[in-house]
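Take a look at this single chain, the form predicted on its own, given in structure tokens.
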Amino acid sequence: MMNSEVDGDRLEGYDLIAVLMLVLIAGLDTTWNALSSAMLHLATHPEDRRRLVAEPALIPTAVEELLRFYAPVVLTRETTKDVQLGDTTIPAGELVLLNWAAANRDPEMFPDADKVIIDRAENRHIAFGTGIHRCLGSSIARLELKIAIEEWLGVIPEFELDDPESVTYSTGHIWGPRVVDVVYPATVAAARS
């Protein structure tokens, strides 16, 4: 970012430091969401679980498929002006709700749009978000979700939540798994110590 120029002006004191700060706050609760929803899913799903295992390669399309069903994130907008939308008229100045997961779901755009498939060959999801409203750090996103998944796979291949009723979920605008905790085998633990 100390190379970057804007409209040929390079980013100085404030600015990059405000672009900085966007990058480094807008990447936590949101990635930590989206791999608390992917390790969840894997804790309950042994057959994707063990799918990646076998086949590491595919975690990239695996990572898509599980944003696209546990989009994180949940945004609001206001309306400029008066929208007709259907039978009901939203007025300007009215907030909206963006659910992008809801969008994720759409079954004209996703067949079997509820169910996970890890290697969904064509998934244009807008887990996060579309047009100029498109999240800034989603490469870096994909990148960790990525290489956590396939690092925690490379050393515990084999868990399950410990216990179903004990995981918790945030709320808001940010959406995910709080707490997940899971088991692995004994040996797993002792090999690693």
Second form
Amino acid sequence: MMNSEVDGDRLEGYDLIAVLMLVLIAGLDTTWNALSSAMLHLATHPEDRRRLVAEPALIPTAVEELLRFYAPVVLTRETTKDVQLGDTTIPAGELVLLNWAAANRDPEMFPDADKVIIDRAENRHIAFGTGIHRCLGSSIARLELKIAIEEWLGVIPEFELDDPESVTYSTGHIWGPRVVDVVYPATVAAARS
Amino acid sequence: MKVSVDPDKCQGHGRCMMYDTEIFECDDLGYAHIRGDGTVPEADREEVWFASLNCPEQAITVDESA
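If the one shown is the form predicted on its own, what is the structure of the form predicted together with the partner chain?
So here's everything in the complex, that chain up top.
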């Protein structure tokens, strides 16, 4: 990034620092919130977890569904011109909170929108946003989620949530479970001891 | 069957590339385009439909009649 040029322009000074800060922050709590949501789901839905253990090829499809359902990011945009939305006009220059997660539960777009369907094949979700400012890190986020779930399930196929009361959520623009303590099921723990 | 990508709509999410890299490829900036003239071989039909149905920008058009 220090040396890259776009159309002859280079990032310098505060612009460079601002972009580096954005990449750092945007690449951390977003992905771990998505991953902790995925882990919470797999810990509490043994039928989905066992299906992914049996069919690892389904994991990329499952990642998309978990992103749709547990969309971790809500962002703000500023209108560049007056926007007519239903009966409301949003004037130019207003800040608008875009709730991608709500769009991802649109029943006209997603049958059984409030259900996780782990092999949902038609899944035009916008957990990474849409338009010119869509998430720049979506490809690496997808890769991280896929690899993390594959590797975890390969080593620890059976696990469950320790104490549901202990799950706490981060809130604000980046949403997800902050703590997901999991344990081996009693039968597995007994077999290992 | 033919498929096309609208370059004005594509934002480079890359979901089409997850389905079929025989048909879709991306440029250095990650934006998708079609290899060849867009004719879809029989073996690629299903993947191309899924690519179209999963594109967040609705940038992929499938023409069954072509």
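Positions refer to the first chain, counted from 1. Take the two forms, find the largest set of C-alpha atoms that superpose within 1.5 Å, and that set is the rigid core. Please read all numbers here as calculations on a predicted model, not as lab measurements.
- Comparing the forms between these two forms, the C-alpha position of residue 123 differs by less than 2 angstroms, with the core used for superposition.
- Once the cores line up, the CA of residue 79 ends up 2 angstroms or more apart between these two forms.
- Core-superposed comparison between these two forms: the Cα of residue 17 travels 2 Å or more.
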